[in-house]
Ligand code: IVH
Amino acid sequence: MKKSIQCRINYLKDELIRHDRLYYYKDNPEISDKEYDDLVKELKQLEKENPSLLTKNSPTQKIYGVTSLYFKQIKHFSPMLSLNNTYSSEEILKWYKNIQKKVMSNKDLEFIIEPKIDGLSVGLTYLNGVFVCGGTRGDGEIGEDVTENLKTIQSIPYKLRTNSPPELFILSGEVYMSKSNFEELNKKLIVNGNEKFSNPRNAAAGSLRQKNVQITAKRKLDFFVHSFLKMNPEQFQKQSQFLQCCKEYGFTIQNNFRICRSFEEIMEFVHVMLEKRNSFLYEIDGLVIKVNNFKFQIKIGCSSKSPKWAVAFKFPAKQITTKLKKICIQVGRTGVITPLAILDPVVLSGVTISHATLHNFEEIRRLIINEGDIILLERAGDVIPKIIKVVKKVTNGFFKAPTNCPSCGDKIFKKDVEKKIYKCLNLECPAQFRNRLIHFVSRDAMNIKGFGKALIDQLVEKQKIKTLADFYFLTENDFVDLVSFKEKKINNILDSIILSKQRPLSRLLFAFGIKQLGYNKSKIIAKKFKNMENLLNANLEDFMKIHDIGKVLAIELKNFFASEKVHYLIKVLIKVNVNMVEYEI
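Structure for the listed sequence, which is one chain, in the form predicted on its own:
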């Protein structure tokens, strides 16, 4: 029983870390905020019931977010905490009553409610009234130094508009992109043959993280202040006073906030904002409810990752009906078979949606869904398209899982009954190989820029790539016959291939696509073993000694590095000077 609980905890940890990277680092989330919070709640409950299994590096003990390797790191003067989410009036009431208990004296208790901007959180530091540095939230303690990019945002003043500026002034807020600027940017991207952003939040995050500051400047980003972090001497007693002072200093603040003194007033404003949400010039995905008085905030306190004196209320997702045209079968790099719904295109929350995940075949059975049915579609968390139910049954029964792999024709096995996983076990399956190649060049792995799926398909078809190592043997001649490949583009790809040879060992380990091995654990293993030679000589016990590496992953690692094919692959990579050492940080 204990072992199964540990396995579930390990799974939840890995999933939460993966989703953190997708949301904060790749700006490409796979699940809604609600679904993410459900995973957090389950993990918290398991850790509460099994305190011996709670570890310091658990996602429940850390602030949401990650930092990337593409910007210098910046340490925040004060931790930038994340907010706990609520989704109902009942959850708000529970939080409200807890606040009342802790404050005791309700006479001076006030709440300030502000719209929750769907953007990217950053912290700004001013010394003697001059903006000196700024960074993304990252993991709350350390973020990405995007100072120069932030200087391009006109709504962030370089100097505070005051004759007597505070010596130290640190605040946080949200970088965002307005709906009109988002639409304008996407039109330009499409005209230039580039991939468009799926929503304003992704556009803002991607634009702020540009290495070329001039690109950031052209993206028309904006900024709203929302939190007070540090000032010396401190002059504010309330959040509302802080916001007014920021306005006087030259910052843009949201005028759509309200001071409330009771739960009834809070809920009244919530309902008003639910009605008004579409009228905003920028996307909001909810409201932030804070205790207004800083003295009470200090008394109420914070957890390791979230203030107890504030909470976010997330707006319900919007829904629409459309037709499920076709169900396609996808084969992942590890052989996992997943269904994908192809839909009649429909606009939901300002985004055109033409497909949605069906998760697994048990979900299809549960929904009793088939091709041709009219379905209710929800943009969960205002981000991820999700099929809620069938509203009109057009075809009988539900779509059956295939018995053979659509890529190689081999028999499909139900590998894991509990997790409802179907797999193709053929390691030579073309679809698996294609996805391993895509993973190898991806940003978190070897980050070889320019290799889209279409290019990889062409190179595989022409037999220019037969193994992972073949990327390093490509020459200019291998690209000349391909469509839309000019000399400059080819040279950029070849330069990126050369640059990728210097990636640390941890990135190479992740790029190999070893089963059960995620990005974070790749770093842990690389830091422990330091170089490839040590990994090749390691036994099962060596892997199992590593903290957070369970037996299942240890066996996968041992089997992987014991493989003759892997030995040959590594030998070839060494021959072409791919780095095999983990850098000291």
Given for the second form:
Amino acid sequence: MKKSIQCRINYLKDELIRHDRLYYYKDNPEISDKEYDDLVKELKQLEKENPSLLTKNSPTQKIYGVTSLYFKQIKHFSPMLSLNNTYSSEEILKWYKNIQKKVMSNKDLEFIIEPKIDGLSVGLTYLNGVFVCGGTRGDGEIGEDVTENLKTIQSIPYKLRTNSPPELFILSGEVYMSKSNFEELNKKLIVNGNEKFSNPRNAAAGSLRQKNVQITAKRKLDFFVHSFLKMNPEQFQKQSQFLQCCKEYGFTIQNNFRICRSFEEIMEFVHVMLEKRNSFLYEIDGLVIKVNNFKFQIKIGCSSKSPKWAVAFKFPAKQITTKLKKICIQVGRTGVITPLAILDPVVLSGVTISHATLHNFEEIRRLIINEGDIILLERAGDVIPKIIKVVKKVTNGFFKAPTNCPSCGDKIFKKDVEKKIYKCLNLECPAQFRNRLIHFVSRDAMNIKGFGKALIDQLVEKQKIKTLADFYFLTENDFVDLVSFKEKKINNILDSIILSKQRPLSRLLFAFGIKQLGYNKSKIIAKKFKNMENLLNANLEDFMKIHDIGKVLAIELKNFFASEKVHYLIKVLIKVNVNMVEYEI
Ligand code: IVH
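Pass me the form predicted in complex with this ligand as well; I've looked at the form predicted on its own already.
The complete assembly is shown below, putting the previous chain first.
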């Protein structure tokens, strides 16, 4: 029993860390905030019921965030906390009753409700009224020093507009990009052949964290204050007074806040804002309900991750109907076959959506969905749009899984354990190979810049890439007759290929795309085995001895390193000087 709970806990931890990385590091989340919160809830519950299994490094115990190598680190004066999310009036009521219980006297208790801006949180420090430094939230304790980038934002005053500034004033707020600036930026990016941002939050994060400050300046970012980290305690008694003062100091504040004194008043404003949510010039993903009085905030207190005196109410996902034009079959790098819905393009939250994930064929059967049907589409935050249901059935029945792989024509098999999954088992399948190549060059793997899917397709077609090692044999000549490949671009790609030879062993391991082996486990394994030679000499027991490595993965690893083809690949990689040892990054 205990063992299966431990397994579930390990799974949840891995998943949460993976989703944190996708959200914070890659700006490309796979699941909605609600789905993420459900995973956290489950993990918290299991840890509560099994306190001996709670570890300090559990995602429930710390704020996740990333700091890159490009920026200096900055330690926050006091931790920049996160907020607990609620999704229903029942959850708000539960929180509200708890506050009432803790405060006891209802007489002065006030709440302030503010829009929750969908941007990225930063902390700003003012010394004697002058902006001296600012950083991203990072892990809550340590963030990235983006002082110079923040100085380019017009709504962040360089000097506070007052004759008697506080000696030390540290506040936090949200850097964001308005919907119109976001659309304009995406248009420009596309014209210049760059990848566009999937939503204004990612655009704001990507634009602020630029090494070249000139780029940040051009991106037209904005800033709203929402809280303080350090100020003169005598100065204000309430959050509303703090916001008013910030306005006088020259900051922009959210004017759409309301002060409420009862649960009924809170809910009334929630409904007003639900109606108004699309009319804002920037994205808001919910509301933040805070206790207005600082004396009560202090009395109620904070947990290690979030204040107990505030809670976020997240808006439900936006929905729209459209026609499902076609269902395409995709073959992943491990041979998993997934259906992809091609839609009549629709605009939702300022983003044009032309495709949606269908997850698997079981989902198609459950939804009784087929090409031509009119469907209801949902987009929660930044996540890939999802089909919720059929609203008008145009064809009969549901779309059937193909019997043969659309790429290599081999028979498709249903996996035994997980009946929903269909796979192409042909290791030589071109679609799988293409996706293995895309994975090999990706950011967490060898991080070779400049290789889009289209370029990989062209190089494969021209037979310039037949194995993973072939990236290291590419020369200028292989690119010259490709459209839009000028000398500078080619040189950048070739430089990036050379740079990638220095990646630590963990990245190379991950880049191989071994089944079941994610980024975190690659790091654990590389740290234990230290170099490639040790991995090649390891037996099944050596892999199984590692905490966190189950039998299934151990077998995959053993089989991988026993393969003749892999031996040859590694030999070639060594010959071209690809690093084979683990070192700290
Ligand atoms: S108050 C102690 N107010 O939402 C935490 N946060 O999901 C103080 N956010 O990290 C946060 N709008 O970056 C607060 N009006 C608002 C906000 C807001 C957006 C962000 C903030 C926070 C995140 C939590």
